[in-house]
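Okay, so here's just one chain, in structure tokens, the form predicted on its own.
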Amino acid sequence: METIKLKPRAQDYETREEVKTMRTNLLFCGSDKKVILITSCLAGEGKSTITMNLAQSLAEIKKKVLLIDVDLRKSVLLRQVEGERPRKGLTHYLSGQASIADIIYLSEEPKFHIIFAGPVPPNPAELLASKSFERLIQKCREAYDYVLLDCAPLGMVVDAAVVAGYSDASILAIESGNISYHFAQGVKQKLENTGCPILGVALNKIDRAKSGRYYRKKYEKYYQKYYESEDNFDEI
């Protein structure tokens, strides 16, 4: 396996805490939830960023994680690579041009591995419905604590519904203020129709200028009260 270097990812305090919350919620879902599909309604909602952040967060607590870029139509994960880009990807394996070992890349975080999408194929849904993809997921399920699947938007193409058949659960990424309730409900229904449990929704791109001040005051008040009680306990 080859090693790639990922670009540094700056995160503010709120983002780090939200990712940790998502990680904790996933851990409490049980050890049978290993292969997790992440999709969205439309392109540009930040599902790939959410998937990357969650994978890195799991690796930080020593979970062995594989992120598979299953968005074979418009992958963005290659933008996260610094320096030379990987030569082999998922489509190479699915078309019989590479082995599983050829397409898994190690990151600088020892527990975090990645499979990139590879060249755009003419038949993405058909490749994802193949026995080769099924074998890949089974092999990875045995080798990793978590396998995160970054899928194409389900509100635009069917690919995520195909991948859902190999997944233990799913997460729906939604951009705050950009997706209508009825559209989101329609995508949610498509996921439910596959029989793949939905763990929850990751609300992304929240306008912190509107919400940040309220939450900062709320947490400041909470922690002030908490530490005051700790001080009182120490005096006793």
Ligand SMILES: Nc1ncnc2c1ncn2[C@@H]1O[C@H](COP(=O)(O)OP(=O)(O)O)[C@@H](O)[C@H]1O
Given for the second form:
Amino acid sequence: METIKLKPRAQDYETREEVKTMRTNLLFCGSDKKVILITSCLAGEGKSTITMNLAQSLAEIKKKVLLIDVDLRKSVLLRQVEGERPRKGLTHYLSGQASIADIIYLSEEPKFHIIFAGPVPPNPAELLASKSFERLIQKCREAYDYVLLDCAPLGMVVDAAVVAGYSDASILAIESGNISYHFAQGVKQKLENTGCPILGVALNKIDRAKSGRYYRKKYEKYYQKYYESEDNFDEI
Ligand SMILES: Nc1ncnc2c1ncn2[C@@H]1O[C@H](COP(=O)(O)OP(=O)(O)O)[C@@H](O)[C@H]1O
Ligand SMILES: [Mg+2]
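Based on the form predicted on its own presented above, generate the structure block for the form predicted in complex with this ligand.
Zooming out: every chain and molecule, the one shown earlier first.
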């Protein structure tokens, strides 16, 4: 297996905290939720960003994580790689041109491994419905604590519903302010129809300037509660 170097991520404090919250929530869902798919309604809502952040965050606490780029139609994960690009990807394996060991790349974070999508195939949904893909997921399930599947948007193509058949749970990424209630409900319904439980929604690209008042209020309330309980303690 070859090692690749990922470009450094610029993350502000709030983003880091939000990713940690998502990681904690996932850990509390139990160790039987291992293979997790991430999808959205449309392209560009932030699936790949969220999946990458969550994967690295899990690896930081020593979980063995594999991220698979299952967005065979519009993969952008290669852009995260510094220097020479990986040559083999998922579609090489699914079309019989590579073995599982050939397509797993090690990152500089020892517990974090990646499978890139590979060249765009003419038949993504069929390839994902194949026995080869099922075998890959089975093998990876045994070898990793978490397998995160960065899928194509379910509001546009069916691929994520196919992948849901091999997944223990799913996360729906929604870009704040950009997706109508009905569209989001429709995609949620499609995901539910597969029988794959939805762990939650990751609301992305929140305008923090607008939601600042909400955050301040939330924390003011928290601290108020904290100090009130200190007062009570003094009185006892
Ligand atoms: N929380 C965020 N704030 C600002 N930009 C973001 C955020 N999340 C993602 N982006 C940007 O939005 C674009 C699309 O994100 P990406 O993760 O590739 O979406 P998807 O995988 O759903 O198509 C990228 O340029 C990414 O850097
Ligand atoms: Mg993507």
